[in-house]
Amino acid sequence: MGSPANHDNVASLATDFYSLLESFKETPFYHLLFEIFLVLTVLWLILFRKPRRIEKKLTEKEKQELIDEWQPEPLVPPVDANHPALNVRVLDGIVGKTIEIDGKKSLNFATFNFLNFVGNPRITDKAIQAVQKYGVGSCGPRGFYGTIDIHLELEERLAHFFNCEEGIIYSYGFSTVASIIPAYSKRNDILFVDEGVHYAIQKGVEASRSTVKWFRHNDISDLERLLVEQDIHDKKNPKKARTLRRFLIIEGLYMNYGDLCPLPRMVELKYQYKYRIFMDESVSFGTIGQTGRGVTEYYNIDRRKIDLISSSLEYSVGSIGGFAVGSSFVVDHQRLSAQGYCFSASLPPLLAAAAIEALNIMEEEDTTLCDTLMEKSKRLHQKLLDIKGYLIVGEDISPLKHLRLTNSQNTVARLEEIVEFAQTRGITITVARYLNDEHRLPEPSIRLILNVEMTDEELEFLCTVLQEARVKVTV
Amino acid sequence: MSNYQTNKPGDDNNRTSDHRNREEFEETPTWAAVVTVLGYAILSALGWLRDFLRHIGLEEKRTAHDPNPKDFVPLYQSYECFYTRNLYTRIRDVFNQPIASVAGAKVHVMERVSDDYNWTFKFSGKKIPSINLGSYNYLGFAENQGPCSEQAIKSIETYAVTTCSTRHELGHQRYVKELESLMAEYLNVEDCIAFGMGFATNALNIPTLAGKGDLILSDKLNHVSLILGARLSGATIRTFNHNDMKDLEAHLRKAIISGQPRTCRPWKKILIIVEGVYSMEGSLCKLPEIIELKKKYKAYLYVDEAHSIGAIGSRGRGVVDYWKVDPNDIEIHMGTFTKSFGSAGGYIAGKKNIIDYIRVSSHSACYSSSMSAPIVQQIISALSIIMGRDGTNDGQKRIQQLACNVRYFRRQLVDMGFIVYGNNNSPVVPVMLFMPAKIAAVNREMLKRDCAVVTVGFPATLLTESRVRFCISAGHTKEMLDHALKAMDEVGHLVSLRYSKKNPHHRWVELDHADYDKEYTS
């Protein structure tokens, strides 16, 4: 029952509304557009615009004050003048089986001269001939007239020695593995690395920027645990998993521990979990295996199952540099992507000539160098086990052994005392030196290295001196 | 389109704008850039077509096969190798050419033939004697006869080839100490330390000098070893435009005012890394201006003199000698022994406390074999000759010969109408080619005319800036340089390399040779 007044109100409202609509039709188009734009702007300001941070605008005076006040730290921190690296023994002569320090001769158990090639007359002759033909330096990287025919010969010989398709040489042992790993493994790829690998491998792993999974030294069950974890992770995202490369980085004979890697089991796991194996045989080349062809020969594993073997020419071979051997598929990639190969001067020809001659000696028909070395290592190991007070770390066939003191007396200072005492008796040994930023700093030890030319009497003498030193230090 | 600074008259520092120090980087002609990019586009299109044909089986796959089973993740992504398979392999014969003699002023290049378009090579057995314009042999010490090699041979007999031990253990020989003190004297600094490899010197020692919380300001065109070292150090890296002092100053100011990103804490220290001579550009760093900036903003300076030590400066002491600045103003002097001394290895020199710290914490000193005796002896002999200690003035003659050769060679190239980059005094002479096909053409044609040259393209340079890079040596005689210039003149005419818009184009016979010969008599 609407009263006339109500009805009038509604009617007037309706008329008002109607006239409003009419007036809309009459307003100019641009006016409508402008109003709609304003409305939309207001809506946007309320809903979408983030509040702008009020930037601190500094005046020129304030900027100059900041610049004047800033004090940098010194470029390097101060160094203790008594640090052992600043007070190293200075030598002057051939560092072979014997060395002369301060005019006294001593037996050398400290340098990586496994096959006693340092000072070998055949190698010296060949090096001299190379200088007379090629001069000393190579004057350029491999891409720009730095490839000399002697490099190609050395690469072929190394590939032939290991019975692989191709070899590649580098001019510096440290850079070899440190350039190889980043050439294949990029960001997001996965590296399974043994914790006991030496420093150059650690730097290569760092340079690659890949995801690194460390497993306990020589602990296969820890490696399997990591592989299983990665497998579970892969199953959640199979598409991504198909683009991630996986590598296992190990050493044949570990320089910091003197023990062999469990290669057969690792090769089995390779085909199960689909990773590639890069093995560094710096120490095991020339020392392990009947003919010195490394851990693959010792375990009788087909070398084609290992994707890449890298090694150094600075230990058994008695030259300088490094190399890698493997299938052409793997090795050829380094010629364009390994930084230490492409952007560095090539190996001086005389060092390549020395390495070729060393290979000649190792490959001779009647040589028993490596066999003899393994035998002597076993005998030395037995003799060392008989000395009380030392812990011998390493395999019995390894020519590289680490000696530690027992009964929680193992400190660098005590080991240095033993080294000094041994020097006075005519035995040169050394404490293994590491930098503080190793991934897992090994415990202090004396690194004993056996030279194949050492006689049994000399080994006995070594053990006697070590025994006396132990007694002296504990007193 | 070149974005480098050319010196304009009225620059801040009078020394750097002196006409003798003039650096030229003529702009790329637009049509050349367009044709170059078109060239790469056509090559890429052909490459895709070939890849497709290989995929469907119409064409044979020539690359090596993975010996592992098929379900392994592929070792290389196919796009990574696209460039190698389709562009690089076409002109592969031009790179990595083996030689069979000493890399001196003349070299024997081993001839290679390929039956299958550069996938495999065979040696024909022929050796091509050529003038060596590619090896880094600035002072001509790459010799297999003479006092240097004789002394090197004596040192092999006395010390053997290696010590098989590291510097921290038993590799510290007397001859290395001698080298280090001689080098420190040569550079007029307090102390020096030597390493076995130049690349490793940078890559393994920059991490000991800089770390997290530090800032590294590196020139855009720095060498790969410097970039690797900076990356491994963990510091923040910012690049400034090549030789652009205004950009460097802007970066320094911004860094000190704003501090570290996100936390705004002040930087612990700032390290500026530059090179003496840039090996692809031929330019010199503007050392006086950089030192001024460094003192104003309290930054530290690292100068890599790989190509400039021995080759630049009136006494061969590098850019420090060239610009006549105080060596104590530069914190780290770094250099290599490969280029001017005919040996191998690198060094770092500076104040004693810095060098002591590097001795203690360097990766090379602790884990790498010490330097080989003949290598060290070669450097000592070369240094003695350069410093005049052997009683002759052979060293000074070599330095002057190199300077004459450089001036003689450069002026004629510029006057013939080629675009030549770099400083008038730098022994590195890049001549622009631009187009990818010319990289191969110039190299092969020059070899036919008995000149061994180095041609570089992408990725060592920018895509449109391929070049042929000559390295002049003190061992080159005037006749050798004339032969090379004649060859370059012919090849330039054959392949159309005269791009310069600033300088008129001439053939070699049209030049007034008496004018250039004056370089040798002055």
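Definition used throughout: the rigid core is the maximal C-alpha set that superposes within 1.5 Å between two forms. Residue numbers count along the first chain shown, from 1. Please read these numbers as outputs of a predicted model, since none were measured by experiment. Compared with the form predicted on its own:
- Core-superposed comparison between these two forms: the C-alpha position of Pro78 differs by no less than 2 Å.
- Core-superposed comparison between these two forms: CA of Ile67 displaced by 2 Å or more.
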The other form holds:
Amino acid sequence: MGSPANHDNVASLATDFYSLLESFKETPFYHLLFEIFLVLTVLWLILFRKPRRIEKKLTEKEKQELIDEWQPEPLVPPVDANHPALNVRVLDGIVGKTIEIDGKKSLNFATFNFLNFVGNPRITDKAIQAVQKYGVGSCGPRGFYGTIDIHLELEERLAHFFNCEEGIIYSYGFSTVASIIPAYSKRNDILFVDEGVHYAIQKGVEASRSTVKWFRHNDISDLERLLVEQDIHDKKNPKKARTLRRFLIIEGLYMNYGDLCPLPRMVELKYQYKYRIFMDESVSFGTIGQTGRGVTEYYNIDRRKIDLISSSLEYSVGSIGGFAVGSSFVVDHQRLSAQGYCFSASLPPLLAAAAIEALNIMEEEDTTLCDTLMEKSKRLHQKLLDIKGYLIVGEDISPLKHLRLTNSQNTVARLEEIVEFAQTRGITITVARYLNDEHRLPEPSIRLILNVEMTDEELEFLCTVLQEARVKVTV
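Same protein, different condition: the form predicted together with the partner chain was shown, now please give the form predicted on its own.
The following holds one chain only.
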């Protein structure tokens, strides 16, 4: 038999164990989990964690050796010294129908001076008068003492020209559409974008951080496929679909291809699939349509069906900057949200005066500038088709055309040889240039731009030189 003391000890242990069990029952479950986690952590630290190695201190000699061996990443990627951007041709004088390079005159088929407004005496006189009245620059954004009366006049004139409620101008052409797109389209919105749009539009699409759905260039079937897919997706989650905004981003006349967008069908789809149309008419403004009002005039489409039209003042008008036109409700939003408008110094008054006078010329009752340009574009197109060895890309009425060699020799190097040969014969043309981060790089091509003042004899001479150049560089 055990002693009474042993019995008391056993009874005490039993009581303590029972009390411990009771306390566990009363303890919250999360507290028990936390204590178990702490116990397991301690066990892991004791049994599995490897002790930190004591790093050996480097001597001064070893430090210097490491410094000498280290090669930093280059600040910029390597660039070929023969890159065209580093070897530009320097012009002297007015960049008009003819230009002077290295003291030699040549016909200019390289710059976007479609209506030959650069150097126009009437426009030059108005610019000089503006300098005398306003000075040269504005030195302030539109919202901070940078708005001058001539800016408001130009905006009103542009709105009237396109028969829209309101217009807005920017001081830089590239930043116009690149600022407009992210001003409206935000994260989670959906952009349906033609993969052939020019670089400024691509940068605007990228800045919006929206969901982007690219469709094949000018391929309505591919666009409809994407719209149907999105419609099916929206029906699965109608609550979310009601919060999404959808935009179609296109060009009227594509800079990289010289062809027109199929706008009538795109307008039909707009009402079926409920999207907004943003159209850039940088190339088609002043070149397409009987009076130069762009593809809406050419297709006879009510401009109110296009939610926003943007364009450049740097091509047909021969000035600097860009603009957008549309309803007052849509345009006014840019005055608060478009970065290129809010944070850039406003357009120099002399350039606004030049643009206004250019519009005056385009709106004269007896003007045939745009009709003449389209007719000459057709004649040039037919002449180019008669040359063997070239593929002509673009509409016949387009004053911007792309030429490619029809064989495997259609490379930038070969096209550059053609450009160089043409220059020796008094013809200035250029290879179309693109940046490496373009969404889709078009095939190499020579970009031809027609000036309305070119004569039929000069167009014949251009084609003769192109034929000679092809034979010389491909044989």
